[in-house]
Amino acid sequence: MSEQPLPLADEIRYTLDPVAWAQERVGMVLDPWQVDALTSERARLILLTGRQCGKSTVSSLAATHNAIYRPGSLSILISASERQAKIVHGMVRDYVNKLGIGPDMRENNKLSAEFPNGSKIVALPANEATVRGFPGVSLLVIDEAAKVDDSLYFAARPFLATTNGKLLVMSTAFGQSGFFYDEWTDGGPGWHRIKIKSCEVPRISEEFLANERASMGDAWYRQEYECEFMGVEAGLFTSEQINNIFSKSIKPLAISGW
């Protein structure tokens, strides 16, 4: 059964307030930082989070709300891998089903959805060859951005050129290089920056985090869960891992005349 029309006053309120829509219509319980992200009026939003904080929830809710309340709009969700792209888009599909509009969808597969009002959401893995040719994007999301190549980021930004659309970039920390690190540390005042450590999320227990620190070591833990951009000098790679990069079984190439 398709979703029943809402009173006009509620439609206006949900159009203007994505948090009220997410909580009352989708049934989500949001953390304060997620509320901050969904209600930000800035055109450029960057999220630095620890693992399992709920950043994909933000991106999927933002895209679904945009699709429902901006008829004919296009939202692009770029993830570091195809697996992650399917996970994020799977959350969109769950919201569509909760809202009861699934039967009315024009398209609703693992990586794309077309809504009854003509809006589209397309989820893509981070491959520069597949992300060109999407003009008129009103919402561009780049998930796990620290693991996305700079070339793809700069190829995707022009999507927003004719719409003055919203750019949402989010990731856990991963080294001191790349566009995500540059935008977070020195991207200027145009960005609305939100930082949330895993220890600040009530769903993640202290016991779990203590076990993670003991298992992975301090440097990796600080990067994965405490939003710290760790350099090579922090010891993120063990001597065994470095040695395994090289192979003694491969003989040097013999070049004639040398």
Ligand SMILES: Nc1ncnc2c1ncn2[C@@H]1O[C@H](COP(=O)(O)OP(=O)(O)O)[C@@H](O)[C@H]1O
The other form holds:
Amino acid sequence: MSEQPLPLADEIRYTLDPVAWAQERVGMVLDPWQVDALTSERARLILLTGRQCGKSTVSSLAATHNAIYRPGSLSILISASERQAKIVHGMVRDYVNKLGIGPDMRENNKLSAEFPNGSKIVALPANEATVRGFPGVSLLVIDEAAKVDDSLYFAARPFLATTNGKLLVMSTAFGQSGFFYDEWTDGGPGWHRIKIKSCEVPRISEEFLANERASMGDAWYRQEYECEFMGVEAGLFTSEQINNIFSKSIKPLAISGW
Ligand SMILES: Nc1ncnc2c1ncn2[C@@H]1O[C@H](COP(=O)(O)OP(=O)(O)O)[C@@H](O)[C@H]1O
Ligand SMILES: [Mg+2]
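Complement to the form predicted on its own: the form predicted together with the named molecule:
First the chain shown before, then all remaining chains and molecules of the complex.
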């Protein structure tokens, strides 16, 4: 059975205050940088963080809040791989269940959720995402963006054209090429930039990070946990290996109804 509706005063407060909503309704106390990402009024946000800092958590919360408090809205969550798209969508499913609206959902499958108010959240793996067919997107997230092809980025941005929607691009660093690196280093003042190293996140212990540094070596560690874009000269990969990541062709993926 679904939950009783909240009093109108609470609904208004949660519409305006996604941080209170996340804490009181979903039970998630956000880090200050996650608060910044969730509440910034800037239209373009770019987040550079170490692994496991909480990027996917904050983007899936943003999408769920958007879906609930903007009836009829469409949020698109693009991930670098199908596995990651499923993880991100699993987060949305968890929140929906915590909120008690699971039974009312019109659809809630592996990669797509349609809410009782007609809003939709679609999670897409970047290597399969269609580059057309999503007009009227109010939130577009590109997760692990350093591993997403430039062509997808430039094709997806117009999805926001008619809605004044929000673009949230986020990643751990990976090499010195691709749109994520370009926008972070040279993308101009239009972006709100948020940077957070893994050692700044209280959930990640010093001991864990010391073990990671010892086992992966300094250069990998700085890339994975300290937000450093390592060049080819660091010896982590060749420019050919990086190019191979970006050379997969983009296959259309039909999504009924959209
Ligand atoms: N504010 C938070 N409070 C508690 N746990 C969090 C918070 N943000 C993230 N986490 C947890 O930290 C882990 C990593 O989060 P995730 O969003 O997957 O990180 P990333 O996408 O940056 O690698 C997950 O287990 C997630 O539940
Ligand atoms: Mg993630």
